[in-house]
Amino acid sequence: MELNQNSAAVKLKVAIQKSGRLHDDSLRLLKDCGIEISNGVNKLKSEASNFPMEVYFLRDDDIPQYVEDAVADIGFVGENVVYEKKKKTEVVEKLGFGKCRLSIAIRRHEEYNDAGFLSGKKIATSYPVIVQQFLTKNNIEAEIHEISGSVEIAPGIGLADAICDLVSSGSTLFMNGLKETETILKSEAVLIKNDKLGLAQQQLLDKLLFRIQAVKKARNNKYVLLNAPNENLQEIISLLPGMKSPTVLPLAEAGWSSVHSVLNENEFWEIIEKLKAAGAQGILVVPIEKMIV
């Protein structure tokens, strides 16, 4: 797509995590979409040598303000910031990294049923505005704590009857004597964008996004080579979807070809055991640094 001459000069205002989980990722994905960015210590501003982008790193709960007043026009986010802080922003890409839930805690001794626990209970928790609809929808009059931060230590210290509070491995409740009992939200980064977006900026973001989704493909998908016998090259190629149907040329060796394809991550490993029942040999799998479709 190209950009009207009189948006030349318009560059993309990016706002990303200074520091914290989602920072290296959201940079080390503008690296695999060919940006570079140049982050030098405590630097908060910074500009892409090689995109029409400028970066600002910020506080990750700061990130949606930013966006919603157009400092920013697109962020890098964690879902579950977004939802917490309900500013006027659109979601346009989930980004499949930074992946967590947040999760409802006890103590380890007690027993967690339902919901229904946590009736007339002190809760500890970031994120008081995601837990309060979660308590209105299951019909719960509860008394929330606002901390913003150490939220697993409240129920040790009488604080907090619960928690709730955004669980990866759920080794920190552990060690503090919690169990993890309930998800009321799982998020990954997103990307935001302003609502009121500019065209030029639209251009720009519609480029951004080409990019991410060609690297989000090819993080998902293996390129696969394979040798088959021709008399089971029908039942092998009906195993490999690829994206409209394999590449199949004949090898050196008369009754052997060679079959190229894509497979899916989910699916992976249960077809290459199908196409091995099925008489494939040689098979390499290569991962694959951009796909465009």
Ligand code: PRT
The other form holds:
Amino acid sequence: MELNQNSAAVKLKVAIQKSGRLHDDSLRLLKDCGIEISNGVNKLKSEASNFPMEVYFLRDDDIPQYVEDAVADIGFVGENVVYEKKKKTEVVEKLGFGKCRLSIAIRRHEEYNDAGFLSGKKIATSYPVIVQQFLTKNNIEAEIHEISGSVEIAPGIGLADAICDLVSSGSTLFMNGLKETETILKSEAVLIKNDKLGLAQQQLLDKLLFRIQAVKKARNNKYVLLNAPNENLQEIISLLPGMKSPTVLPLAEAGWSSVHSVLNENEFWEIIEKLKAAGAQGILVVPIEKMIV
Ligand code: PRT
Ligand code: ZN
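Moving on from the form predicted on its own, kindly provide the form predicted in complex with this ligand as a structure.
Next comes the full complex, this chain leading.
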């Protein structure tokens, strides 16, 4: 058989953050998808050893532009950056990490009833585009003061009356004497793609997406094994949503069965309590590596 040189050369070019909050989780996601990438210190480019993929390590702010220009086919970046930069790219998949919110905050002692507070005020932010959209939507005229970092100190030094910045735990706001008053965007890391992706690249992206979805599902679920007295078996089974129906196996001890199922992280503790109340014993909870349904 003749080797097809063209298709052998096709690689999916992926942009991820060089260093910062999204770097480790982006590499970990690729690793959990079975893709091995060496990340030498100060490397700007790397190649996967077992998937046709090249990875570029870039500043997060530059990733949408590189994807629009097709220098990279896809990128992993925060939604906040995607919506601020407004480049021609397509959001394909939420990635489940880098979660935060873009919020308005003001001095703690001030009163804030609604967005009308901002009318005629000065707002410091690194997200002028998103903030302007919010103001326009709410018919508010305010002055936006764009700064690239340390936004939280702006009210304290008299530079602004309010700020709009990313928040996760809220401790930075607290430490600067501010309070969060309004969330204008909920954000997490997303996969963006060039909107004119070639067929071969799209096929590679589909392969990657299939793996990402399996990893995401697995991260959101736990495998549960428990022992159930047979007289309560029906009640216990009814508590377990499972992928289809739970697996039930007889135990060596008469009158008892072993039940195996999958539980979603969000409803996990509540269901475990109900299972215990229904007489389940020896409950084992095991992480799932991949989940293909
Ligand atoms: O060098 P480069 O330009 O690539 O990195 P960067 O410094 O611009 O970005 P980085 O690494 O700080 O953040 C990358 C992305 O992580 C952001 O674009 C968001 O999508 C996401 N993310 C998630 C966050 C946060 N959580 C976050 N808490 N980005 C920033 N913060 C900052 C926020 O700006 C504030 O200063 O953390 C502080 C608030 O945190 P709390 O926990 O005190 O509320
Ligand atoms: Zn940045």
